[in-house]
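One chain is shown next in structure tokens, namely the form predicted alone.
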Amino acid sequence: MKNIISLLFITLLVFSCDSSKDKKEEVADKTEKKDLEVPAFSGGNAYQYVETQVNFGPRVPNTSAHAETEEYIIQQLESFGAKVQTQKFESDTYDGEVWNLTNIIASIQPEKKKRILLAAHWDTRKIADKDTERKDEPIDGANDGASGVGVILEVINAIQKAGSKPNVGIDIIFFDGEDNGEPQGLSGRDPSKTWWCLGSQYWSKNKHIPGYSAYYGILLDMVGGVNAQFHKEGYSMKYAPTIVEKVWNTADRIGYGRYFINNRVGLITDDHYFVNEFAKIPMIDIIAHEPTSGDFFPDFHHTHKDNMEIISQETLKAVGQTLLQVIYEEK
């Protein structure tokens, strides 16, 4: 019996010393999160970004706003201290155009081994294809294009702004051409090429820095619009369902789990799909969708509906935030 009492005695010794080890080491994770000097992101800011962007006019490659913007972003991106480059190209489209593109891509941090990419499109639809009215005419792309790059834009600031730094690198790629694609999907001219996603399938397969990778890859799409909400999609999934965990858990521990929703949708071709398959970087899309309607996008999507008056500075917060959040807490 005493043998017993006493492997029972040394059994609870080392089971609490256990569980106390593991409540060290909670509390410990918990207090090192709580000590993080995570920046604020500036919902008005991305705003701002957002809304000059729109001023330029629709951003449809070969036009002057795409000029204009393209100058803009630039500007930007070196005003916080970035280092930037531009990758150029020539891509035809489904309907016989050659358009002259721009992938422009820039740096924070260079020193830092382990990095990170963030990605947007900063193009916009040359047709309203949706619409019911003009729908030969450019969108102005407030949220298909502009909301992605004004995140971003902030992201960077904020960043360099910050008395903290990141332990990680940040790399950050614009893709031009990716929202003219065919109205019905592939064009009956060459059914193989996907004409969506120029600039990313371009840079995938020419990257701007032989043997470039990334630790992981975020991609922003759709991203401001008021009451927007965030699925699982699945080729984010697929390829990196370890980030989209982090992402959505971050977001929901943070009080923005309204917008990023626990629930696995279908599969989106966008930028992130090329990034993954040709790139072989793990790369996840936080896009807006609504699984439950007909289109599976919100109505404003490739209409005139997407203008400044669906953009949401707490959306854009929420996103950027989620982003801030997420790269700060990266040993």
Ligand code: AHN
Second form
Amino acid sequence: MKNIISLLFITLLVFSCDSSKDKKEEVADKTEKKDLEVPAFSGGNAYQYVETQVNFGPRVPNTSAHAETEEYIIQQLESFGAKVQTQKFESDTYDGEVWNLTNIIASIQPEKKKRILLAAHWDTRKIADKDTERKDEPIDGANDGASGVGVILEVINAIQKAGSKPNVGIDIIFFDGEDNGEPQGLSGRDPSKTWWCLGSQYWSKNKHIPGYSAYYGILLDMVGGVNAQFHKEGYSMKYAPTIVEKVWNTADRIGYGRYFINNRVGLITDDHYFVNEFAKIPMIDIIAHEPTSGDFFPDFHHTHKDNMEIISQETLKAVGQTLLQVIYEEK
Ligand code: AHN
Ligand code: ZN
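Let's compare: the form predicted alone is above, so bring in the form predicted together with the named molecule.
In what comes next, the whole complex appears, and the chain from above leads the way.
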């Protein structure tokens, strides 16, 4: 009898606790949803920003297409009301050239203390070393280069047009000189140096504002390919695992789980590595991955296949809408 009474008591207790918790969560959910008006990301706009870059021609440093694209990106950012500055520097290359490079840096909501840093590279590769044809000709870089810039431009456009603003400020860095390291199997003049990611290496050691930091950063690289898959990359998981989980969970919750795969993969030396290591800002990389290919990059990578034909508005939207959701959910 005593047992039955205590069982009854425990059952009642459990039930009453549960229902009050449910109610509280319901109320919290409702108020959150009421306050949270996340603007819609336009895949069509992002696609246009990608196409415009590609139409200038390959954005290889020291070319007129590169200079014209710089002007275009600055003008787009300014048309959205962002504050823009450039960081100019010289860098030598693995094959003995000297390049004039420009990191393009912008911000919105500068009054906000808590800041999120969005980044992508805007230059493109001067050779198609993984192609079987025209290996010595530059690639369009529709995905490898233009897609990340296109998504970030539309994220800024959507926020600036929206009636409701996020609680955080956004900084943007478009890194130059990411994609012109030595071809696979060849080592650069100085093998101890990384000849890739020149813009992020420079910025991480020469920040545009001394002591600049951000709550966290998100790097986009090859985020526009049809049926893209983004896996949890090694350095992102090493330096910023909670940000990876937040972004992947958010994508899944809003219906983009088929792009953001719950699978941990190896280390990729991309711009985020230098931002983590030298700038000490936790930054993740959303980068297209193909687990079954030899080097884990999709088949367009560093070939002439990387043109507008592989760019998908749906993929651009999956990434951009996820970014907006993450940004607007920040307290
Ligand atoms: C290397 O292949 C050395 N790094 C990958 C980063 C990359 C290249 N992103 C675009 N192209
Ligand atoms: Zn590349």
